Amino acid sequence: MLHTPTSALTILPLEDALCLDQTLHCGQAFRWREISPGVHRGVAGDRAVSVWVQQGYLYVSGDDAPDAEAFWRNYFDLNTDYTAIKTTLSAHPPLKAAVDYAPGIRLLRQGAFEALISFIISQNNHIGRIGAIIERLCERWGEDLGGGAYSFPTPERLAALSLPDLAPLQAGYRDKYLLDAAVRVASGALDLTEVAALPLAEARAALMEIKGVGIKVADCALLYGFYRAEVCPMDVWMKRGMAALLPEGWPESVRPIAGIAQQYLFHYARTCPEALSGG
């Protein structure tokens, strides 16, 4: 047994592979830490839990809400047929190699505002520092969930702050961008529910009205916060991966799930770069 629960326990059967290490620490979420081998502690929404996988089941310890099963099935995207997705991707040899390399990756379903702020903070930053800034943000203006865990602050809470208030975050020039985002969302000038329903080009344009939000940050927010699975954020590793493995772009059958395909290809390119040179 990897972990002995001390509070409410939710057990979810897995119909396909789920690798928590590859899913939680690949750069799509920043609030998870491995606290012991195979056991990860983190916060999603206002829920602080420990999670682990054992013998075909996902265990979630610490959430006693009546909707815990539905919430975590959604968060870990367990209602999506990843067997079918991987079959579609594997019809193309370069993508099959990426899927076979890390078949347990999933796209998390995170909150839209948290993803937006997190990827504003991510600009020209690395995963460790992004996580540290977000933790300081939550400790100061989130709700205390107990055990040293805090929820992500609401737009209204952040919108009430000033630039000097944000200085302890050590986020630098990004302060004015996250404050602008919070003010826009809190005031209703940017309605995230409406953004979720817009055609892709309009949704991207709406997010790019925020100070400092370019196409990459907007696409990260759309993929990770709105589950727009057709969106593929392009960073240096994806550009390298696409150039080496898919120089003509995504195959037609993959385009509706290019964001999920990107998860496999990004991890493959970043952790197995010799594959990009034929090594």
Second form
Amino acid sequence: MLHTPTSALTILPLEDALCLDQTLHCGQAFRWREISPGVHRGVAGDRAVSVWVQQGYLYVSGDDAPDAEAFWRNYFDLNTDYTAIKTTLSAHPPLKAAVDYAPGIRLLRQGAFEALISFIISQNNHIGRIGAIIERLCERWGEDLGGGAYSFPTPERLAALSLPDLAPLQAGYRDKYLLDAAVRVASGALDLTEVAALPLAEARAALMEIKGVGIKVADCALLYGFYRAEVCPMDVWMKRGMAALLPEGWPESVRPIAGIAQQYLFHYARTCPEALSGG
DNA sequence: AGCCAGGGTCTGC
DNA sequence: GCAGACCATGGC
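What would the structure be for the form predicted together with the DNA, given that what you showed me was the form predicted on its own?
Then the entire complex follows, led off by the chain already shown.
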């Protein structure tokens, strides 16, 4: 199917805070770039768009599909009550500090395969470089969406490649891991639709059958690709943040949304110097 | 130049 | 079950 850039504009009312800079550049997604102040361009699925927030509305430019409104409402999680979430989190002072630091963060609902591959690439890597590798991946094997934008490659397209093909990615030792993931998904050995319906422990175990996927990458896929909001990926920054701010672990009331709490705490620990120094 | 990064695997205890 | 070496790459 052929897509051409369009000027179609979707306007979505915001009932809670949404800060695009905080949400799109806090390490949960890697395909968004700020092209002018406050305007971000990126791709989700086969939709390449520019987005910005103005006076309580989210503007999405470039998607003329009939379901554009529903798609972007879902992507930016606009059907979830973040005021209620932040009230729950703010009952605990360390979490209140994290929420107040960046209250416009929301959990994006990304595609399962894209999230899986992206976080395989993320292992022992820097956020900036993860984005660069993913960009090369999409430019080479994604669908051309026009305007210099490319979709995320399909499992089938990646599964047809060999390791030497992947060398230009400069992904290091992770290339064989992402190839294994693509082969398993494309062959049907790993059915992501089935994973979505599995109990948490089984879903995690299914993902961890992929070479190079341990508990952290599996949890990132579950949180960002399957919207398991109770899953909390523990990377080096979260370990530091939890040790400094919540040494007793998550409060009971937070556990069902620990993944969302994690997003605030991760960003706080990683970017605010005072967060880890006895705040 | 060395250290680190949204880790995982393998080995050895 | 846990510690340590090792893995590719590039920014700082």
